[in-house]
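Have a look below at one chain only, the form predicted on its own, in structure tokens format.
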Amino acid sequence: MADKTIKDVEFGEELPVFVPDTSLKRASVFASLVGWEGPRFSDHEKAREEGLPGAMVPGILNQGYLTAMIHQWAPNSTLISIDTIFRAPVMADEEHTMKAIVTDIDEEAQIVELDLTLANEKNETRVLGTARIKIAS
């Protein structure tokens, strides 16, 4: 994939849709790696016993996937910030899609702002946010 420059970016441009791995296995392994062992990320039935609708995908894994989506679109970019709002849990073993759209371009500073969304298969927005990235000219 060719490097993207700030001049290649268009206002309103939509990034390619990204489908993250939201499997229970991925959520469980990731949670364990970051020291978050527990049923809320590894066992649907036990998570339900805790009052949750099932096992969830850790929020920081979702942020990592959003970052991966950005870097697939602009591999040479540098993430300056990512700010997310978790409106509802991202449930493990359910298909989700991530989307982003360019909402601001500062060519002089080489900064691009993106609006981000993560939705489930019912098209319910579970996570939304913004990211600021730097892309060289």
Given for the second form:
Amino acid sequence: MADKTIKDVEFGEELPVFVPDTSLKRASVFASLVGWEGPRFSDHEKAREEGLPGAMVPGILNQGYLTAMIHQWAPNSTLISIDTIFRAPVMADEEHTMKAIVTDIDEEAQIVELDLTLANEKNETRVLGTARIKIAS
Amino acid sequence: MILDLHTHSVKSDDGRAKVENYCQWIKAKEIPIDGFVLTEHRQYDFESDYSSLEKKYNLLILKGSEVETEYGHVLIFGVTKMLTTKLDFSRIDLTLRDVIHWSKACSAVAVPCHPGRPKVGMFAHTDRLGIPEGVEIVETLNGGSRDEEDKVAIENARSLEYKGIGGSDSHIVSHIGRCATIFTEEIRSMEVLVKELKKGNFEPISLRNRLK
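So that was the form predicted on its own. Now I'd like the form predicted in complex with its partner chain, please.
The next block holds the full complex; its first chain is the one shown before.
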């Protein structure tokens, strides 16, 4: 994908929808890699025994996916901050979609702000947040 | 006149939207609302003056509050200095009885919001605590609630003969205007909004499908 400049960005522009890998296998491998061993990210039945609705996708993996979505859209951008609010668990083995929309452009500072959402198949927002990125002129 | 009666800005601890970006978004996306009420969590914002944004974008921007009680969260419209001396908005253990009493005493209107949601919604508590006295309006359409949660709100409001309002409960820019309230009268101030709420001349509307 071609590099993007701040002048290419439009207020209200929607980034291409991103479908993250929220499989139990991916959640489990990631959790293990970051030292979060335990059934809540690797075993639906045992997660339910802990009182959860099933195994979940780790939050930092979702943040990673959000970052990947941004960089697919603007490969030359630098992520300044990503701020997420987890409204509900992101359940493993359920399909989710991520969206981002441009909500502020500061051409002078070369900063773009994005709204971020992650929704499940019922279109229920599980995660929302914002990101600030820097894109050169 | 269509107003989104439930929005949050960066003034709220979990709000991420700047007020000017809300205005830009409404105009850019041609969202058919004439204004919105900033109902910040557990506070009333006496300081901010949005009059220049109102003029620049031709939108009505009013301020209210969202407080927390044993029955869940409650919007207050028409907050005055006097009301904030009677209720400590920062507390999370206010009683709905006090919120309703002092709101009425100070000419404000208290409206339980997202009442169909678990934990933070009024109808999640009525089996245990009973039907609270003095409630006349609830938020039956909330942009942050699931369809089944709004359904609980609508059905209970109907059976208890409460009027319903709509609000997006937006915390990020792109969520404003998902639900709103349509008024029969022109509203240009909080005083008039409170008056119209008391008169009951309004209906909730969902704009979710339009925004998809």
